[in-house]
Amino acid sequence: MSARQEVEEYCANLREILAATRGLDRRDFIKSVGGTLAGWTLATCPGASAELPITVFGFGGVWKKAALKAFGEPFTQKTGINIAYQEPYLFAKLLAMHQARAMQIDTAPVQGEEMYQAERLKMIMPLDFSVIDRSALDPRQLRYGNAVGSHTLSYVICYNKKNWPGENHPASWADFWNVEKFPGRRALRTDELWTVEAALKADGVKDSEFYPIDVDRVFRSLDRIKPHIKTWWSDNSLSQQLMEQEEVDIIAMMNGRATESIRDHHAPFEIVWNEAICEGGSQGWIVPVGCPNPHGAMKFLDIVGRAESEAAFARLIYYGPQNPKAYDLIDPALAKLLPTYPANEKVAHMVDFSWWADNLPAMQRRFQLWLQS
C-alpha cells in the first residue's frame, strides 16, 4: 500500500470515528479514540518502521495533549515514524536555532505576527506537494504559501447568566467597558495584542479604520477600565478557574477555555461572539529550514490540515478549524462554539498581524509601563 493510500485509509477511519461518536463529550470522544487507535496497525511499506523520528514544538497542557491525539499518535500508527515532542512553544527559540543554524525542531505551529517574522526571516521550508496532498486542503490553509493552516481560536467576552439571566446582557466591547449599565467584577489578560485590541473596539473604533492603530487612543480607552478590573490574569488555567468559582461576573478569555469551562465543567457563562477578537487564519505548520527530517515533517503535514483530523482536534480542544470541510465531521452544537463557525466568523474581529508584526516590542514596552503605573 503506497503512503497516500495509507493517510487516506487513516481518514477514511477517523471519519468513521467522528461519525459514531458524534455528540459524545470530549471526555468518552478521547476514551473512544483512544482504543480505536490502539487497534490500527503501523504502516506496511518496507523500512517505514526505520525511519527517523520527527521533533514537533508544541505548547503545553491541554494543547498537547489534544494535538498528541489528533495528530501524533494517528500519525506514528499509520507511519511508524515516532514523535519527540517538545515544549512549551517558543518563537524566540526557534529564531535562536535558525540563526544558529543549528536547527532541532522539525515541525512547529507558528502564529499571528510571528509568521510574519519567519517568512521575512526565510525560516520556511517550502511545502512538498508530492507528500501533502493538496487537493485535500482548503485554499484558506495556503495563505502563507509555505504554512498549513490548522486552527484558530479567538478572545472572547463571557458573563455570567445569573447576573444577565435575559436579553439584556453585555454584547460587546463597549459593554464591557460601560461598568454603569453591567456593573459587576471584571477580569483582563495581561496581554498587549488581545487586550489593546479589545480596547480600541470598545472605543467605537470600526474595522475599515482600525489599522493602523491609534496608540494613545488605545491607552486612553484603557485607562477608563482600569480602576474597574478586579483580576488581570495571564495564565489560561487561571481565566478558567475564575469563571469555574465565579470570583468575576465578565470576563475576557480565550474560546477555547471558555468552552472548556462551560460544557465540560458546567460554569454557568455565556460566550459573546460578537466582536470576538479572533487570529483568523494566522496559525499555520511549518518546518524550518535546516530541520533534520524535513520528509517526515512534510508527511506530518500531511496529517494536520486535512478535515477529519482539524474535526478531531476542534472536538478536543474547542479552537476552530481551518479546513472548512471538517465542520461535516462536527456535531452542530458543537460547531456553533467554535470560531470559525460561519455565523461567529461573520461578526468577529479579525487581527491584522502584520501591523503586529511591525509594532509588537513597542507596544509590549507601553503596555507593561501602563499596567504597572
Partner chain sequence: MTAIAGHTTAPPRMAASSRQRIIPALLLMPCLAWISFFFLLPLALMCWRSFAAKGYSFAAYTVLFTSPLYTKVMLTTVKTASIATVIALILAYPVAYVLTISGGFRRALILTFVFIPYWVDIIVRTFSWLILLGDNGLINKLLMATGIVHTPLELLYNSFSVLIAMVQILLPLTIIILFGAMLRIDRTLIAAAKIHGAGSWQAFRTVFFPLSLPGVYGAGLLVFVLSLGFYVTPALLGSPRQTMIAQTIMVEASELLDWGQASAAGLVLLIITTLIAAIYNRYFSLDRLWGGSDA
Contents of the next structure:
Amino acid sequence: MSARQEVEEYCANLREILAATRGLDRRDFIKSVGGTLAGWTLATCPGASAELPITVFGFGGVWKKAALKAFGEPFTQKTGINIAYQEPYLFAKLLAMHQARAMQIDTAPVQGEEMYQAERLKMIMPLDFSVIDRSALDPRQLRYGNAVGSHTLSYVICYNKKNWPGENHPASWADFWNVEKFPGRRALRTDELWTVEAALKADGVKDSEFYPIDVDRVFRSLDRIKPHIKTWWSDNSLSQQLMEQEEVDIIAMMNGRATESIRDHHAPFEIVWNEAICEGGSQGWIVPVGCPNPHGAMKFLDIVGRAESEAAFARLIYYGPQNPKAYDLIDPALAKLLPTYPANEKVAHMVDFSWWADNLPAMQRRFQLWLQS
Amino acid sequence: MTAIAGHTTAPPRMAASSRQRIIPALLLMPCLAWISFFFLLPLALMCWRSFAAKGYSFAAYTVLFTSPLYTKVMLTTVKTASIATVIALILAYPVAYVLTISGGFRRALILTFVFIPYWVDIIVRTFSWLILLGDNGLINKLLMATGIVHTPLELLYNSFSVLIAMVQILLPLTIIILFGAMLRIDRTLIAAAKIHGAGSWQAFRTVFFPLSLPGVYGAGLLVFVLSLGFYVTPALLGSPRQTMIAQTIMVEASELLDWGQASAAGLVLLIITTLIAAIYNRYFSLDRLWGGSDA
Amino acid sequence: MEQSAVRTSGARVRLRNLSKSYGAVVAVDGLTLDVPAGTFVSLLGPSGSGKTTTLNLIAGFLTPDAGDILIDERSVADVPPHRRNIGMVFQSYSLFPHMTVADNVGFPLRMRAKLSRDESRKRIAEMLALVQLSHLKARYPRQLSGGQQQRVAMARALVSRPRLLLMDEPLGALDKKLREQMQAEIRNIHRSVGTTVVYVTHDQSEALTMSDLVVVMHRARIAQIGTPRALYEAPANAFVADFLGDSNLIPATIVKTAERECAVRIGNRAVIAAPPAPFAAAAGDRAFLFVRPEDMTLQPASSVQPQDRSGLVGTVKELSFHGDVFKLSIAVGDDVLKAKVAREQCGSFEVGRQVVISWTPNAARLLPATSDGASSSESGMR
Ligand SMILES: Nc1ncnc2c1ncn2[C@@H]1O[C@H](COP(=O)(O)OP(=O)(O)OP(=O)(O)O)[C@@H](O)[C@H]1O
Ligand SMILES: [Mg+2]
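Would you generate the structure of this protein in the form predicted in complex with the partner chain, following the form predicted on its own above?
Let's see the whole complex now, leading with the same chain.
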C-alpha cells in the first residue's frame, strides 16, 4: 500500500467515526477514535519501526490531548513514525534553538506575529508538496506560503445567562465597556494584544480605520474600563475557573476554552460572536530549518491540514478549522460554536498581526505599566 | 617562598609536597567543571548577552533603572517576598519547635503532614486556593451561610491571596530548615536552664529562642531569596498590581523575545540577592553575635 | 572571710529503692542511698552503670519508675527540676553561649531569687571571686579555656546557694594536670560553701581523693558504699576490689574454715593461711584471695632456703618503671600476680628470676567467687 493510500484510508476511517458520533459529545468521540485505532495494526506498514520519530512542539493540557488524538495517534498508526511531544510550546524556545543551530523540533504550530518573525529570520522550511497533498487543502490554509494553516481562535465576550436571560444581554465590546447598562463583575486577559484590540472596538473604531492602531486612544478607552475589572486573568484554565465558579458575570476569553466550560462543564454562560477578536487563520504548522526529521514532519503536515483531521481537532478542542470542508463533517450545533463558522466569521474582527509584529514590545511595556499602576 | 627554598635545598621534598597539592586539586576538577559548565558558563553568557543584545551598551540597564515599570515591579517583589518570609517564619517556628521536642512516632507523623502538600503540583495547589477563596468559594459560602457577612469578602486577586498561597508553598521548606537548625541546639542547655531555676517557658525564652535565632535568620534568607522568584502564584492569584519580577523577566524572555533585557533584569536580581546574603552574613552571623574571635 | 558569705547548709539526700528503665534496659535498679547533709559523695562506676541516670533522677530530668527521692526528708516526686533548688555542673559545662560569663553566672539569680540588681551584682562578683574569674566576666564562653569554662559552670551552679550540687563527670574534658588542679579547687569550694555534693565519675582515683563517701555502682546497682579508705582496704566483693586500684584476685578453694583463720588452696599447689571469710563459706567452696600488689613482699628465691619458703614461688615475667615504684608481673603456675616494690629494692629482681612472694595475713582478704563483678570482663583486667 502506498503512503498516499494509507492517508486516504485513514481519512475515510476518520470520516466514518465523525459521522457515527455526530452530535455526541467529546468523550464518545474520543472512545470511538480509540476503538477504531486499536483495530489497526502496524502490519499494514512494513518496516515502519525503522522510521525516525518526529518531535512535535505544542501546547500542554487539553491542547496536547486533542492534538495527539486528532493528528498524533492516527499519524503514528498509519506511518509507523513515532511522535515525541514537547510542551509547552513557546516561540522563544524555538527561536533559541534556531539561533543556537540546535533545532530539535520537527514541527510546531506557530501563530500570529510569531509567523512574521519566523519568516523574517528564515526559520521556516519550504513545504514539500510531493509529500503534502495540496488538493486536500483550502488555498487559504497556505496563505503564508510555508505553513499549513490548521485552526483559528477568537477572543470572545461571554456573559452569565443568569444575569441576562433575555434578549437584552451584552452583545458588543461597547456593551462590555458599558457598566451602567450592564452592571456586573468583569474579567479581561492580562495579555496586551487581545485587550488592546477589544478596547479600540469598544471605543467604536471601524475595522477599516483600525490599523495603524491609535495607541493613545487605546489607553483612554482602557482607562474607562479599568476600575470595573474585578480580575485580570493570565492563564486559560484560570479563565475557565472564573466562568465555572461564576466568579464573574462577564468575561472575555478564548472561544475554545469558553465552549469547553459551557458544553462540557455546564457553566451557565453564553458566547457573543459579534465582534469576536479573531486570529483569522494566522495559526499554521511549520517545519523549522535544520530540524532532525524534515521528511517525517512533512508527512505529519500532510495530515494536519486535512478536513478530517481538522474536524476531529475541532470536536476535541472547539477551535475553528481553517479548512472549510471540515464543516461538512461537523454537527451543525457544534459548528455554530466555532470561530470560522461563516456566520461567526462574518461578524468577527480580524487581527492584523503584521502591525503587531512591529509594535508588540512597545505596546507590551506600555500596557503592562498601565496595568500594574 | 617556602616552595622556592624547598626547591633549592631539597628538590625531592618539593616534588612530594607539590604532588600533595596537585592531587586534591585533581579531585576537585570534576566538581569545578560541573559548576563551571552548569552555573558559571550560563551566567557569563547571560552577562554578555545583557550588554551585547543592545549593541554593546548599558541600554538594557538604563531601561531597568529608569523605567517606572521595573522600579515598581522590583519594589512589589521585595515587599511581597519580605512579608511572605516573615509570615512563613512565624508560622513555621512553632511547628519546627514541636518537631524538635517530639520523639519518633509523633515527629514522623508531623513531618508527613508537613510534606503532603509537596506531593501536589504547585499549579494544582494554587488552583485550590481559587476554589477556596473565590466569591463562591468555600470560605465565603461558609461566612455567608452563617450570616457573618452578607456580600462575599474580596479574598482573591489581591496581596492577601498571593501571600497566603506563597506562604503555603514556602512553609514545608521553612519548617525543615528551622527544624534542622533547632536540632543543632544542645538540649543539655535547656536542662541547664531548668535546673538553675527556669520554668519551661523561661527556658525557652532565655535559652532556646535566642539560640534558635541564627537558624531563623538563615531560614529567612533562603526563603526570602526563594520568594523573590515566585511566578505562578502572583500570576494566578494576584491582580496585575502584584506582578513580581520573575513574571516580568518571563514576559521579556518568552513573549517579547528581548533576551538582553531579560538577562539584565535577571542579573540585577542575582546581584541584589547576593548583596542581601552578604549583608546578612555580615550582621547576623553567629560568630559575630556571640564574641567570635574572627570579628 | 568571704567563706561565710557563700556558706549554706547542705541538704540531706535520700534515695529509696529507686528504679529506672529505658525500654528493656534497666539503668537503675532498686537504689537505696543516704547522703548526710554537707557530704561530698561520689558515684563511681564503669560506663553504663547508671550514674548519669541516678543524677538525672535526682535533678528531676527523669521520673523514676519506682522508688522515691527525699531532699531534706521531703519527697520531690512532684517537684519539677526548676523548683528543686539544685545546682548542677554538666560534663560539657553547658554554658549558655549567647551570654557573657557574668550573665551565665547570674542566670540562676534572675530565674530564682528575685534579688535587687545590686544584690545580684554583688553575688555574681562574690562567686566570680571564689572561682577566680573576676577579670573575665565580660567574655563569652567560647573565648574561655576549658578550665575557665569549668569554673564558670561551678560559679553558675553555686550562685543561688543551692543546698545540693550535682556534678556529672565535670572534669572529663580536661587534661590530667588541669584535672588534678581542679579536683583540689572543687574540694576547696565544697569546703567553703558547705553544700551537699553528688559527684559522678568513672575515674577511681578522682573519687578516692575527693570524696567523703564513695558509692561504687555496677550494672545499675550499688556494689558497695563506704569511705574511700574502707573501700580500698576492705572491698566487699571482687568487683570493688578490682575497680579501685590495682589488685590481685587469686582463684582459691577453701580447705578449712575456722573462727580466726582459714586455709585456702591456690590452684593445686600450696595451702595458705588466710583471714576468716567475711561471708558464709564452707570447706570446698571457691573464693578469691585478694591482696593489694603493694602489700606483697618479694624475696629472691636464691636468698631463701627452700624449707623457709612460706609463700608462693614464681618467675618474674615483666618489670615496669613507674617513677616511685616498680611494678612486676610474676607467673605462679597458671596465675599471674602483680606486685609493687620500692625503687631502691628493685635491683634484685630481673625478668626470668625466681622470687618468693609472701604477705602478712592481715593484708589478705577472702572474697566470694559468686560476686557478679568477678566475672565481669570490663573490670577483670585491671
Ligand atoms: N536515653 C536513653 N535511652 C535508652 N537507654 C539509655 C538512655 N540513657 C542511658 N541509657 C542506658 O542506661 C544505662 C545507664 O546509662 P547511664 O547514662 O546512667 O550510665 P553512666 O553510668 O552515666 O555511664 P557513662 O559513664 O558512660 O556516662 C546504659 O546501659 C545506657 O545505655
Ligand atoms: Mg554518664
